[in-house]
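The chain below stands alone and is given in structure tokens; this is the form predicted on its own.
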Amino acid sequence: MKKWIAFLMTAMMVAAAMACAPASDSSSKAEESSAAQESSAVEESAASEESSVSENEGASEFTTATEGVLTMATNAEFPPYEYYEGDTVTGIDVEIAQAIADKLGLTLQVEDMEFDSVISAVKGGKADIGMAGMTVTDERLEEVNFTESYATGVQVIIVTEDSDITSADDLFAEGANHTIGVQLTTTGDIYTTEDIEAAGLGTIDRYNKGADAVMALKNGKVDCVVIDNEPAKAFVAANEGLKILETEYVTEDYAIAVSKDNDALHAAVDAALQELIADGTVQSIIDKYITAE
């Protein structure tokens, strides 16, 4: 009997030892597995954070004249690209600028000023972009950067219906001596100054507004006006006795001016513009204002 009891006690002790050993081993393995998983998660998190930091360091953050705002300098005397509708400046350039601002997560603010102040406003950091039916020229490239072109413009000649000027060639004829009205610092001003005034073929009268040049034509102070085709059509429609010559003066491309001191903003605006050109947004805005002839 004593032997049987001793046997049972020994068996129970062995069973207890066997039961305890696997449990301890299992717990240890579970703890090791949990620790390994935590370590892996920490490593992955650290790697992700390191990658994120690296990407952020490589990305260029642009700044604007006013935080959260894209300020557009323009001259609202250039329909249909920019003009007043009541107290609001609207037009092709304004709508394109709004689409760009939306892509960049900014609020658009339009600042109307004299045309010859647009470049200086952008260059001086008072405005982020300049859009005013602006053509890229060598002179302007010395002061600001430009985006890809988004529209094509044509410089045309407005004359009175009884004018002896019948084509652009008449302005360059030997012995020509016409007085030509232009808007100050526009490409009409630049081209005629270089082509006609510098060649001794005429005199250039410069006005702050295209409308003032047209009024000078009506009043007989100038012989013709060289200006972009779209505002020319609006001016002729509003002023009886004027017409646009069939021959063009020059064809040019419009782009957006951005400061040379803000490469990041220039890159961001240009990228947004290219996306808007690619998806058809820019063309749809232009088609809204300009009917194909």
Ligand code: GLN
Second form
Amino acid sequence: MKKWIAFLMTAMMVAAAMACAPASDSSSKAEESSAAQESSAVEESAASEESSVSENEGASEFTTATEGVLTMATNAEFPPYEYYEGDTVTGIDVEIAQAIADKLGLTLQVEDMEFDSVISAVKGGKADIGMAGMTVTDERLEEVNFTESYATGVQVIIVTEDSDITSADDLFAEGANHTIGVQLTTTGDIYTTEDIEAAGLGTIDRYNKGADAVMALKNGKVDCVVIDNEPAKAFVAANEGLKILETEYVTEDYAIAVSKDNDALHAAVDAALQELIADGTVQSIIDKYITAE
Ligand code: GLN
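Could you switch over to the form predicted in complex with this ligand, since the one displayed so far is the form predicted on its own?
Now the complete complex, all chains and molecules, led by this one.
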């Protein structure tokens, strides 16, 4: 944020200095007109901060990993937020990212990687944004900045239809000793590691993909899977004999990760997202993929 404010202050000072500058003589016409152009561009940019990002031709005010491109790091194993349709990654996050890129005058490029790599790609500047149904956590906030939240996730528990686990409480009961499947480094992993493994109430089996954890459940290798509700619904729909328990584990907020070293981009992405939330675009994208119960 600081850099962004500093930029604006500099811009406004330059604009003010130009307004006060004495008219130059006819020999410097070219200089004069280019100075006038610069001055009006600067004023426009200062003014757009007060109004809205949609009038902001903002691309010049922030940098992206590749000029003119918004690179999104994701893990396309998380339906309906990001998943493959043929060779293309699609889903809620991709559509929201596309709408943000459109607002910022950038071309969207989606980079699929392990969930575990998304934060480091953003942190290291290889990707501009991380969108992967990613929950805001205190630990992640130490690594990256997050925008406003655009969706809510719920950690749920998937079991086999004949399971003796009937509620979340069964996992925390005295003497419990379940094997729990999770996707590596997700909040499902983080919470169950703290609440169950560290408490001596069970073992956590960590898989690279949520779908692999679900396969392990089908094959009897784990007793349940703790995972976000929307992919859980998709996995249960695609696999016979599984169900989602009614009791929820925890509710959380999804947001977009942006590097801490790129305050101007963070501000621009956040402003674009907030406009898309305010005008109903985000909700209409979510509604396309998730039908209300
Ligand atoms: N919401 C979970 C998290 O942020 C899972 C995200 C995912 O698997 N893509 O850890």
